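Taking the form predicted alone, here's one chain by itself in structure tokens.
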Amino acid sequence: MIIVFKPHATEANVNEVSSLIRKLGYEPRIIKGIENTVIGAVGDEILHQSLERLKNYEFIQNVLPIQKSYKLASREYHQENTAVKIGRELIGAGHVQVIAGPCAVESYEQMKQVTKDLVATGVKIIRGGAFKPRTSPYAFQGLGEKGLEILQAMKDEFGVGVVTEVVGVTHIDRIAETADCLQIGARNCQNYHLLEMVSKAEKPVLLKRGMSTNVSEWLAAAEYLLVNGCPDVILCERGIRTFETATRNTLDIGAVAVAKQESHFPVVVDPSHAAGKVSLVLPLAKAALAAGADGLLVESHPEPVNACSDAAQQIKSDEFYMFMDELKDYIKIAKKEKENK
């Protein structure tokens, strides 16, 4: 349910319905607009007693009932975009972001110098896996414990912000000690548990649509970060899995205008996932922008013909000025339609 004030109501009226809120079983949640406080009250309304009650406080402007099960990631509850911060950069509500780097971190030499060409270019948040989650047991599942540590050199060298995925509970710790973002993938999108524990570690999170999660699942997951204490959420549209063989996976261009529609948080794309080519990711990340989306999660490497992972897919780093050229007017559009809004 959503408690939307009026305008004249004071704090000790907010305090006094969160109390009662809470009696009824509830969570609040207060968010303080500019002319309105809301209250998102958290809870199964099966269970727990209505809330219709209060529109008799001379103070309630209304009481609406959210439907949906991502209630604190709807608009309802959320009009206004939310912008997320990693690092020192904020993405979202005006402000984007292309997020670019390895597949996988495999070595110093290799992150230092895809990171040097990257910040030629203007990007200021770096990805990298230091943990692989792949297919085939056999394949390489990154560094572990030395990713992370090159990546805090890039961190301390290069000023940069760093978005690394978390494959498993046992390593979000670790992981968090030196990401300024937690990058879950897409075979995890719906991995409650591990959504739980990464909600505990205080830091942003890139949620990566699961391959064959549609919207309403996607944002329920969301919602589990949520409710579990993590209020900076970014989601992230890779690619779904159809029967279409010409790309890695589908883009779904109409995904990110749902999740815009439905949800006040950051959207933003990869296009490298969704293309498994490298000649298809700028027309993919075009598109994506012109969607709406805040940003971009874009693989490069110095050498994608050695990369130990997804070597047809990366960018060449010292290229990388280019893709960036071609996409600085979408850019600009992108940043002065979120500003008009």
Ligand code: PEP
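Since we're looking at a predicted model, the values are computed, not measured. Numbering follows the first chain given and starts at 1. Compared with the form predicted in complex with this ligand:
Among the listed residues (66, 280, 157, 36), the one located at the hinge where rigid parts rotate relative to each other between the two forms is 66.
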Contents of the next structure:
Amino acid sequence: MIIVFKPHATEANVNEVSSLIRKLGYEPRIIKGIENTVIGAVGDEILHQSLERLKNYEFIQNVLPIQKSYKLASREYHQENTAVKIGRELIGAGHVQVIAGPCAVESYEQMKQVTKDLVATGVKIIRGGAFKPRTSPYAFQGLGEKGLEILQAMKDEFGVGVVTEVVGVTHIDRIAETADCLQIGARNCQNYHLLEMVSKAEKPVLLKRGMSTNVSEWLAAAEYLLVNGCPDVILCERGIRTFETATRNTLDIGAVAVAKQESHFPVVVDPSHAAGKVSLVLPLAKAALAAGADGLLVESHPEPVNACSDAAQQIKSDEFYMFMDELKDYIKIAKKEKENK
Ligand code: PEP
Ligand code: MN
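What I would like now is the form predicted in complex with this ligand, since the data block earlier showed the form predicted alone; can you produce it?
Every component of the complex follows; first up is the chain already shown.
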């Protein structure tokens, strides 16, 4: 921790704080500036008691942490880009994936059609919620177990990888039997008990950024997965809540660049939940790849008008080839840039 004294602090104040922090197990290093005196408290901030209460002294200006709330997720810990395997496919470290599928699994016929259309465009990993986190309890909640059976059928028939969301601890084991990657949705980004339990499933986890979670909180949430035994994390930016209403959520492209700099894990972008309407999905997808994303998570449905959820933002699956075609060069560049790093 760094303790910054106010300009009027006396030598006695500095000595008092020095001996207090020494008692708490830190080694104080005093730096005397022209205006302010600073103490660097050297010691493991995670193992030792927090010094934040020093903020209450009237002669102290600020107390700042030196250590980040994430270590294993950080680039300082692991400099090379990490690739994560979803089923048979790699993502990250030069491997770019477009993961696509409907918001929710609605029927066998719907999934078969969408998977067939998407596989024809080169998609190798499909998404689809069997358990849906809906704002209203009266809205479609997903097919649950039946949805997982349908996702299993898609794996068996098309050989695709499957990403699907976990909304509660009671379903983790069953979902892990079918899914190749477990999705933690925006609403659960900081549900630490769920993160801990999902880490034990021995599956990669796609961690969406919460709608009001800052980047360091998002990376600290990833750290929960890592310290609890899940080494394979994929970060997903899906837009945040701001004052802007022109898009459903504000896609934070800056956060993609920051997450790529701060962490070695793959970062994907979900342009669908950020856009909220289909005409904005492509430009946001391009921006994501241009900013360094390792892939996309995109919603697509055979008949969006009849979708049980998120009807406005899903790309019609028989038109998905056009979306992929528009992205071709961006994907190529994304792969090349990573090879050069
Ligand atoms: C989803 O991907 O289906 C979803 C519910 O998204 P989010 O958690 O980003 O709202
Ligand atoms: Mn959705």
